Structures are given as structure tokens and as C-alpha cells.
Amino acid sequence: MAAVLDLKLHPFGVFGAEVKEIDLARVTHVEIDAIKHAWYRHDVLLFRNQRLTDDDLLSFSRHFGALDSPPNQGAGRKSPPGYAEVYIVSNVLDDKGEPIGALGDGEAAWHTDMSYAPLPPDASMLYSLEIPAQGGDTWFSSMKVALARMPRELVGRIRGLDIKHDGTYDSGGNARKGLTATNDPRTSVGTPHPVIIEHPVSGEPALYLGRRRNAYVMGLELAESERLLDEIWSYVDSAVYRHRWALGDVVLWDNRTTMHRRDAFNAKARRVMHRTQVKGSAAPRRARA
């Protein structure tokens, strides 16, 4: 096996790391191999001081797999003209008063991207173009650490269970375009996935929770499902990384082993991000005992 390039890494703590001195617009195949190796270990990678066109962003993103079109958020699918695989996350309005992007300026709750789908994306990538002076920080939670810090009795109880991941609402709490709002998780649109999954490359186990709203543990009475979900979700903050954005930041996260959320920010401030999303390579697989 060929040796992997030794990247200049600055770990954040329990998980996550900054990759230093890498130009993603001119990244080599050797560097890509090293980035993937680091990514499977750290789950969240930060690349600072990038100057990327949308073509550059797409080119780098495609090293990790085929790309998805933007998700169907409350504001619909928002992409730059000619770049259907780039998703604009922004609160900015155009000359007609229409949003140029999705998710606005409000808080976005903890979530896993598109976990309501049968084949959720493997990864997401976010590139900062305009940022507010304060607020808008993105938080990441390690689902591997959350699982590792659970009592053995709780892990044993949930190991064989599935959670239905609701697709009615986006992470901003808005009903997705074309869907009717509902608060009954037993009948809402969504897909069941194992509570504990196995990463398809590293083999490491992790919780797979999606969103708390309208989640449902399959086969349980609703009240029992809610109690168990509350207990599971109490471990979400076991290990978090708070990212304070700077211009030119690119953050890549593993959608299978992390969740993320966003702080609200001043509605009068401008925040523009371009995001890409790597298609799922395999459905979430139950971890082996």
C-alpha cells in the first residue's frame, strides 16, 4: 500500500481538525488521498483561506463521490445559474425581494442532512463567501463520541431499534415545499434507519439520529418513543465543535457520524454560503454487536 501524505493537521480536540497549507483549487490526487484518510479519522475538516470558484468547489467535492442536487427546503431549491449541484445558504434578498438562498437568518436545529431519505448523503461541504460580524456559527456533534459515552444498558436497549426520520420540516422548522405540516411522527413522511449504524469505510459505530422533531422509534407506543428519544438525545452534546466562520473557510463533514446546527444572526447582516452535498454510497447499515 502506498504511503499517505503527512498533512499539516491541527486537531480541535475529541474530533475535528484544521488542514493547513492546502489550496483546494489546485489540490492533487496525493493530497486528496491524505484528506480522505484524515476525514475518516476526524469527521469534520476545516480548510481556511480558500479562494474558490463554483467550478473549483464542485471539482474538489467530486473527489468524494457523485453530487446531489440541493435539498427541498422551505424556500425551495436555490442554486447559482448554471450550477445545479451548488446550494446557496443565505438570508440575502434579490432586487425583487426574493431570497437568493435558503435557511434565512434563524437558528437551525441539530440535524443530519437529508436523513429522511432512503439513501442519505455521505457528506456535505460549506464554503463561506459573506459572513455576519456576529452569530451564524455552525456547531458539530460527534455521534461516535455520543454513543461511546452512553451507558451499556441504554446501548443494549437501542441496538436493534430503528428511528423513522421525518421529512416534513427542514432544519429551520419550515415545512418543505409540497408537503403538509403535521405533528404526528407515526404517519408523517420519512424513512426508518437503525439507531446505531456502522461507518461503511472505518467500520466505527455511531448514533444516527437525524432531527428530533417528529422522530419516532418504530414499533413503540408514541409516549414510550418520546421518552426514549429524549434519553438518547441527552447525549448529543457529549462532544461538540463550534465553528466561528471566517471568509474563505471550507468545512467538510461526514454526514454519517456527525450532526450539526446553526446559531441565528442579525437579519440585517448578510450571510452567503455555497454548499455541496455528496450522494449516499450506501444506506445506513446497522452496527454489528
Ligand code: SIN
The other form holds:
Amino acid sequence: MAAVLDLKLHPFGVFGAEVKEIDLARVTHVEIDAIKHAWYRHDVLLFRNQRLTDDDLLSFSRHFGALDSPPNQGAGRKSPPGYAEVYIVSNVLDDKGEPIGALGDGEAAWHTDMSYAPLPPDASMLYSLEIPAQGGDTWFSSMKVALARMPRELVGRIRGLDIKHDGTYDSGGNARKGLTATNDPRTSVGTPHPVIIEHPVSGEPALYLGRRRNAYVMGLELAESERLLDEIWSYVDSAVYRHRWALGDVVLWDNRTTMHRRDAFNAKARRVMHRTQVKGSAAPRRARA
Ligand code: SIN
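Right, the form predicted alone is done; let's see the coordinates for the form predicted together with the named molecule.
So here's everything in the complex, that chain up top.
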């Protein structure tokens, strides 16, 4: 096997790491191999001080696979003109008073990107272009650690189960454009996936939860499903990394092994992030016992 370049890596703790001294606009194939290696190990990677055009962001993102188009959020699909694979997350309004991006200034609840789809993205990345002085931090949670910290008895009980991931609401709690709000997870749009999956490359097991709202454990009575989901979700923040944004940060995360959420921020401040997401290479696969 070819040797992998040594990156300047600064781990945050049990997961997540900063990669120093890499210019993502000029990244080489050798660096990409090393970044992938580090990413499978740390799940969340931070690259500071980047100066990227949307073309640079797209070409870095494409090293990880073909890209997905943006999710349909409450505000619809928001992309810069000519860049359909870039998704704008922002509270800024255009000159007609329309949001230029999705999610506004409110809190976004813990979620996995687009896990309501049969083939959810493998990876997502966010690039910060404008940030508020305070607030708007993005938090990541390791689903590998959450599973590892769960009592073995609970793991045994849930191992063979599937959770239906609801597609009605975005993580800001808004019904997606064109969809009717519903609070019945048994009949809402969405896709069931195994509750414990294995990573297709590393083989490591992880919880796979999506969103709490309108989640449903397939085959259970609704009340029983709610009780079990509450029990499972009590482990969600077992290991978290809080990212306080600086301008020019790129954060890349593994959408199969982490969840993320965002803090609210002052509505008068401007926050503009460009996001890309890498298409799923395989449907989430149940972990072997
Ligand atoms: C997202 O859920 O992708 C947005 C996170 C953020 O705005 O920090």
C-alpha cells in the first residue's frame, strides 16, 4: 500500500481534528489521500484561513465523489446563480426581501443531512463567508461514541431495528417547500434505515438517527416508539465538538457517523455559508453483530 502523507493534524478530543497548512484551492492528490485517511479516522475536519471561489469549493468537494443538489428546505433550494450544487445557508435577504439562503437565524436541531432519502449524502462541508460576532456556532456529535457509550443491553435491543427518517421538516422546524406539515411519523414522507449502521470504508459501527422530530421505530406502537427513541436520543450528545466559526473556515464532516446542530444568532447580524454535499455511495448498511 502506498505511504500516506503526514498531515499537520490537531485532534480536538475523541473525534474531530484541525488540518493545518493546507490550501484547499491548490490541494494535490497526495494531500487528498491523506485528508481522506484523516477524515475516516476523525469524522470531522477543520481547515482554517481558506480563500475559495465556488469553483474551488466544488472541485475540492468532488474529490470525495459526485455531488448532490441542495436539499429542499422551508425556503426551497437556495444556490448562487450558476452553481446548482452549492447550497447557501444564510439569514440575509435579497433586495426583494427574499432569503438568499436556508435556515434563517434560528436554531437548527440535531440532524443528519438528508437522511430521509434512500441514499443520504456521505459527506457535507460548510465554508464560512460572513459570520456574526456571536452565536451561530455549529455543533457536531459523534455517533460512533454515542453507540460505544450506550449500555450493551440497549444496543442488543435496538440492533435489528429500523428507524423511519422523516422528510417533512427541515432542521429549523419548517415544513419543506411544497410539503404539508404532519405530525404522524407513520404516514409522513421518509425512509427507514437501520438504527445501527457500519461505515462502508472503516467498517466501524455508529448510531444512525437523522432527526428526532417525526422519527418512528418501524413496527412498534407509536407510544412505544416514542419511549424507545427518547431512550436512544439520551446518548446523542455523549461526545460533541462545538465549532466557533472564523472567516474562511471549511468544515468537512462524515454524514454517516456524525450529526450536527446550530445555535441561533442575532437576527440583525449577517451569516453566509456555502455548503456542498457528496452523494451517498451506498445506502446505510446494518452493522454486523
Ligand atoms: C446545516 O445544517 O448544514 C447548517 C449548519 C450551520 O448553519 O452551521
